[in-house]
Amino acid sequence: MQQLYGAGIDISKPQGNMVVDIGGGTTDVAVISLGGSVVSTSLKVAGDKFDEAVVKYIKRKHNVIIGERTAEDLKINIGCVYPKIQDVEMDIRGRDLGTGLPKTITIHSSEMLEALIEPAMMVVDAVHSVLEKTPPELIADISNKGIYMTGGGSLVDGLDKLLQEKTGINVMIANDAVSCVALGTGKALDNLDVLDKRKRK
């Protein structure tokens, strides 16, 4: 709920809003209306799992071990879950599994797509499952207003396009995706009376 507050969306109205919050450790998907969660799910696939997927891919494809910080650099700089118009590349250093010595390799964004698509599709599947359980009138609201993405993980290049393609619903990334939860918690505290009324009903 804080994510929607942080994104500047009024959740106290009788309309359906869908938020996909991709943090470091978990992805939370929820449909919110009248200040409360109508349907939601949480899965342990988020930023950390994206990094792990990159580490495993580099090891399997290039026989090179890299650390999580290097994996995160790759994810941020050339990572994508939707084909880029132009294939970009980045040089990284790791340890060659054969020799045990440092080795520099060049990684392309097309490889990152291959590495990241599996965890990305798990997020898409979670969104699908929540949409399937959402009441029809709220689905109509979500179709009109779109799906809001928040959290650092939402910034993986092309994740919004992938989700939009797979659901047929417009997907928007919150302006301050990384800070949405913190900003929203502050706004939620300012609106406790609205939330209290919802709980008392």
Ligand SMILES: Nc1ncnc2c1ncn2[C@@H]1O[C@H](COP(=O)(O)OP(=O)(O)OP(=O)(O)O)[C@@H](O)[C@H]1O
The other form holds:
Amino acid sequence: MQQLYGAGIDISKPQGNMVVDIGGGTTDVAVISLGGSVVSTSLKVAGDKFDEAVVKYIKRKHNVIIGERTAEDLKINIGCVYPKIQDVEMDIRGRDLGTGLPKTITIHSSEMLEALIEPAMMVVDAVHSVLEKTPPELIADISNKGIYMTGGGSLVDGLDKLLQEKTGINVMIANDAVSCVALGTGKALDNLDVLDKRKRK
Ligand SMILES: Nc1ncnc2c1ncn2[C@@H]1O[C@H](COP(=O)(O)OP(=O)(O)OP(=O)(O)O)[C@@H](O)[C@H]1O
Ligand SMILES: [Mg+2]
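Now that you have shown the form predicted on its own, what about the form predicted together with the ligand?
Next comes the full complex, this chain leading.
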């Protein structure tokens, strides 16, 4: 719930808000109204699974093993789940499975799309399933206000576009998606600080 304060969403009103928080290990999809979650789901498909998909793809397509940090670099720098207007590429080093020796290969963003579309569609499907269970009056609110995406995983290029295309609902990435949770927690911590000062007096 903390991330919602960070994202600047007012959940105290009787209107529905949909929030999709894509973290490292978990994606949380929730429709929230009056401070409580009305419908929600959680899946173990988030940033880490995107990285794993890249590792698997490069192994299959190039016969090269890369580490998860390299996969994350690729995801952040040239990753996409929606075709980019212009293809971009990145050189990476891994171990050639044939020779066992280091090898440098060039990866294109179009390949990242192939690698990442499967986990991305799992997130889209989870959003669909939550929308299906959402009461009609709240669906109206959500389609008016849009879907909020937050968490570092939401920054994969084109994920907002893909979700928007598949749901027909406007998708917004919360400003500071990565620090939203920290911001929310920060606000809670400010209050703790007040309590703490009181104690010390
Ligand atoms: N610019 C970026 N593009 C794509 N992915 C990114 C970007 N920046 C961060 N990430 C990914 O975001 C993920 C971490 O997100 P976040 O910090 O929200 O997770 P978390 O809150 O620690 O995890 P969880 O919510 O699962 O406990 C990592 O998988 C990271 O690779
Ligand atoms: Mg998180």
